[in-house]
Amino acid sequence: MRHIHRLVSRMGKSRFPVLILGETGTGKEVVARAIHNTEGRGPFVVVDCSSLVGPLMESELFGYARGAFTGAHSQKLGLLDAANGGTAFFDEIGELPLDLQMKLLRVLQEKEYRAIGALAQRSSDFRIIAATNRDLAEEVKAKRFREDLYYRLNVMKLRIAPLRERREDVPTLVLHFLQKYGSGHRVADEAMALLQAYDWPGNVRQLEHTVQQMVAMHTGPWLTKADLGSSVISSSLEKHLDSQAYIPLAEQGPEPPLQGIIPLAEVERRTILHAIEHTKGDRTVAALLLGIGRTTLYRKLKEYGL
């Protein structure tokens, strides 16, 4: 995070294009805003390339003149006009169709464009910051992304590593989100260890939502592993089982298997006992292993005197 902060500070002092690479949820827009806010010049306009398709995207980008098509009762300015004097952030630019890639390249070169149905050219001087979760170099080879636009964007490049590659950042991020959403909450060491061990396929965005859920569902000051989401617990359980060989109950004692038909209650009692021993007393993981809720497990433990 400190390394990214240094790069952001350096990039924010220029007006050159920036290309941000990273998986979904790594915080590409947060970094783009930080680059823009370094100097704070003009507006910051987000262009979500993944949510706009076809003619809708062209009208959103360039705007349209009155009477350009049915329903165009008045002139509409596009996102590029709104970004004039500031920054246009093209999120997931790898989703931009080839025809619009060509038009965007012309805008970047000439600083001019024409709204749909308009005769006169409009000008817009903005800095472009583009982000994508795709490998644009491979997209260029596959002819899905224009090579000239790629080199135009790839002046300054920043890669944001996924959270699983920078686990040392997890405690700092958790503290940040607790300050944002919590009310004096703190995370127990055991829970923090599980948060750091998790792979976070949704990256920082998923971590933020997990902290929100923990705070929302717990009223006390301490957040423990019992407050973690099911995905984190399940991952911990899988790693726990992978690291230990499973020993069938009949092979481990100390109780020998009963002869003949075993009463159902005795089967349940011994299965619960085995689950508790196997997880070294971790009742949350034991409940998940047994496929029952923690409340049910506690009731069964009391019922069987365990």
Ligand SMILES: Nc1ncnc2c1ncn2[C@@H]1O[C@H](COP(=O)(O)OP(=O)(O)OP(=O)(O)O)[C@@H](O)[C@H]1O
Contents of the next structure:
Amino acid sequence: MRHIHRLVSRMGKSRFPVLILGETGTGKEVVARAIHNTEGRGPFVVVDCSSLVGPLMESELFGYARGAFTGAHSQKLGLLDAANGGTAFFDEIGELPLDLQMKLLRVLQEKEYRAIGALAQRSSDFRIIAATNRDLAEEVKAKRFREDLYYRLNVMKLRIAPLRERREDVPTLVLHFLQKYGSGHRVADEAMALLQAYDWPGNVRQLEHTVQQMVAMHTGPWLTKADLGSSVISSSLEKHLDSQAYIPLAEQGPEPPLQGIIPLAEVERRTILHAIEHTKGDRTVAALLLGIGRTTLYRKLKEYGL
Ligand SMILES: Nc1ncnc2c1ncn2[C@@H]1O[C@H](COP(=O)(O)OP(=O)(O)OP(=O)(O)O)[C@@H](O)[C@H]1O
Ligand SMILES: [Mg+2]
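Counterpart to the form predicted on its own, namely the form predicted in complex with this ligand:
Once more the chain from above appears, this time first in line as the rest of the complex follows.
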């Protein structure tokens, strides 16, 4: 996050386009707003490319002139007009239909556009920040996204890593959310270790909800492993068990006594190995995940020669 923070303040000082890539819930909108707020000039307008499609989207973006179509009793300004002097945040840009991609490209090139049914050109001076959880380069290859627009948007790129690739951020985020939702709640070391070991498929958003839930369910002050709810603990564990189930027979050791049945000691050895790999060698967390004490883990590691 500190790395992102530095990039944000650098990017905030210019008006060049920024492309933000990241999985769902990683904080793309948070970062876009932070870039905008660096200078804090003008409005921040969100254009949600996934919720609007077709003609509706076009009139939302560009607005329309009076009498442009039945029911257009007065002129309506579009989102691009609203973003004048500020930032237009194109969220989920990968969802933008091809015809609108072309229209957007033209606006970015000419800084001018025409409202639906209007004769005169309008101009709007906005900075564009686009975000997507898709692999846009792939989309370009598959011809679902225009290459020229991609290069226009991709002047500065910022990739926000999923939470499982920056577990060191978890404690800071947890403290942040405890301040936001808690009333003097504190997280026990053991519980924090589990929060850090979990993979968070929904990233920061999911972590935020989890903390919120824990706080709502427990008056505190200490939140322990027992308060973590089934989800975090069990999915950390389930993952290990699941992967156990799918080990191909050929890999099950030298001579399995009976087809499909693995000796318990072998299951234990593999589970331990798995936990150690998963925690990247952190034996304290591995022991927590395995539900055994640290000394027991050390003893077993020695026993199995791991
Ligand atoms: N670094 C952070 N600090 C504090 N809160 C964060 C951070 N990153 C994300 N969040 C919180 O996580 C939630 C999701 O963030 P955001 O909406 O920016 O994600 P997103 O990448 O746009 O997700 P999606 O692709 O699903 O739209 C928000 O509630 C936001 O406040
Ligand atoms: Mg978003």
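Note that the structure is predicted; figures quoted are calculated from it, not measured. Basically, rigid core = biggest C-alpha set you can superpose within 1.5 Å across the two forms. Numbering follows the first chain given and starts at 1.
Participant: So that I can tell if Glu277 moves, could you say whether its C-alpha shifts by at least 2 Å between these two forms after the core superposition?
Facilitator: Yes, shifts by 2 Å or more.
Participant: Against the rigid core, is the Cα displacement of Ala287 between these two forms at least 2 Å?
Facilitator: It does, since the Ala287 C-alpha is displaced 2 Å or more between these two forms after the core fit.
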